[in-house]
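Single chain ahead, by itself, as structure tokens, in the form predicted on its own.
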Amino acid sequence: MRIDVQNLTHIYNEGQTDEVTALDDVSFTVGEGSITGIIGHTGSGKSTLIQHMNGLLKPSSGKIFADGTDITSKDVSMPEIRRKIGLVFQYPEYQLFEETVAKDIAFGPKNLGMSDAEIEKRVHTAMSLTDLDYEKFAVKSPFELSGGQKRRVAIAGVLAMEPEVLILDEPAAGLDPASHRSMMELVRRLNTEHNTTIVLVSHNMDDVAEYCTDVIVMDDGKIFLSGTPREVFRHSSELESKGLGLPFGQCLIREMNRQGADISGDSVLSGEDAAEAVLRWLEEKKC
């Protein structure tokens, strides 16, 4: 599914003394099958933006089209839109509430009035997608699970609706390194193996550089930069001026050059990129 955001503006408390423009004439496209990263400092408009993309908020002006359907229209079926465009908030494990994992994952399909057989099928499929063994986890209380497992249950609950677009707000935040990597590989697999279009909000620049096909940088309710990760992270000074970090590999090469090296780092983002650049430099130096 493709999403087109056109001239989107959202004003909180419009007309009052504490009026705040959270989004200011924002336009962009999320391509079908892409992983689009949205980055920006706290208060830049990221959370407001993704809530519009799922129909949770209505804009002050502007429109959003999902495969040509105007989801900002009063006539649109919001349950159908939210089935196609799933939104997983930051720390979704705090929203788990059923007595078993299977019941929690089944909540959405059950509310849509699906048959028991279809619900069971969707629970099995969603647990498989998120690497939750059905026999091991289905009857467990979600509150007995680890943080990473709880988050997988929450994501499985959204996947059970079989969305075409999955919006994830900091899906790996607060997880230990192994769980973090596992979560991000799940995001990649959903995209590459199941053609799910992903919108990823993240403060982790290494995740954005490694996993995203496109990046949108928000600042003060507007789009500050956009492009591929390599295009966006070339603007290192501009990003740092907005309080944003850079991928590890880029930081490493820049620091080495500050210490006297002369390594070409134009295409360096990840640690692997940096290692290759350093090796090439060493070979050139005959070290």
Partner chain sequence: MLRDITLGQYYPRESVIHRLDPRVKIAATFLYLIMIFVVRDFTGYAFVTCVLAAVTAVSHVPVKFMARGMKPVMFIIVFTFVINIFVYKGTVLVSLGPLNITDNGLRQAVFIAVRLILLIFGTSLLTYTTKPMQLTDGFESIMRPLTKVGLPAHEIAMMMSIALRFIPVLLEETDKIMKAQQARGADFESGNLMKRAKSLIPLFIPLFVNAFRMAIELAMAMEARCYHGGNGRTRLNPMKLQKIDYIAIVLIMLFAAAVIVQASGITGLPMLWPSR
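Show the same protein again, this time as the form predicted in complex with the partner chain rather than the form predicted on its own.
Chain alone follows, minus partners and molecules.
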């Protein structure tokens, strides 16, 4: 599914003394089958933006089209939109409520009015996708799990609705390195194997560089930069001036150049890219 955001503006507490323009004339497209990363400093409007993309917030002005359907209009069917566009919030583990993990995951499909057999099937699929062993976890209380396991359950709860677009707000924040990796691998797998379009909000530049096909940089409610990761991270000094970091490889090359090297590494992103660039540079120096 393709999402077109057009001139989106959102003002919190409009007309009151404490009004905040959280989004200011934002336009972009999330291409079908893409993994679109959204980065930006704290308070730049990322969470506000994604809540518009499945109709949880209504814009002050502007429109959003999902495969051509205007989801900001009044006559659109909200359950339909919520089924097609799944949203996983920041720290979703605090939204679990059912007695058992399986029941909690079934909450979404149940709200969509599916048959018991279909729900059962979807719970199984969602749990295996998120690496939750059905035998072990299905009848456990979600409140007895560890933070990382809870997060998997919460994500499984959204996956069980089998959305065409999955929006994730910092899914890997606060996880240990191994869980972090497997979370990002899950995102990639959903994208490649299930053809799910992904929108990923992240503060981790390495993840964005490695997994995303497109990147949008937000700053104070506006789009500051957009393009492929290579295009975006080329603007390293602009990004740093906005309080954002750079991928590891880019940092390394910059530091080496600062200390006297002259490596051409504008399009370097990951550690591997950097290693290649350094080796190439050493080759050139030898002859």
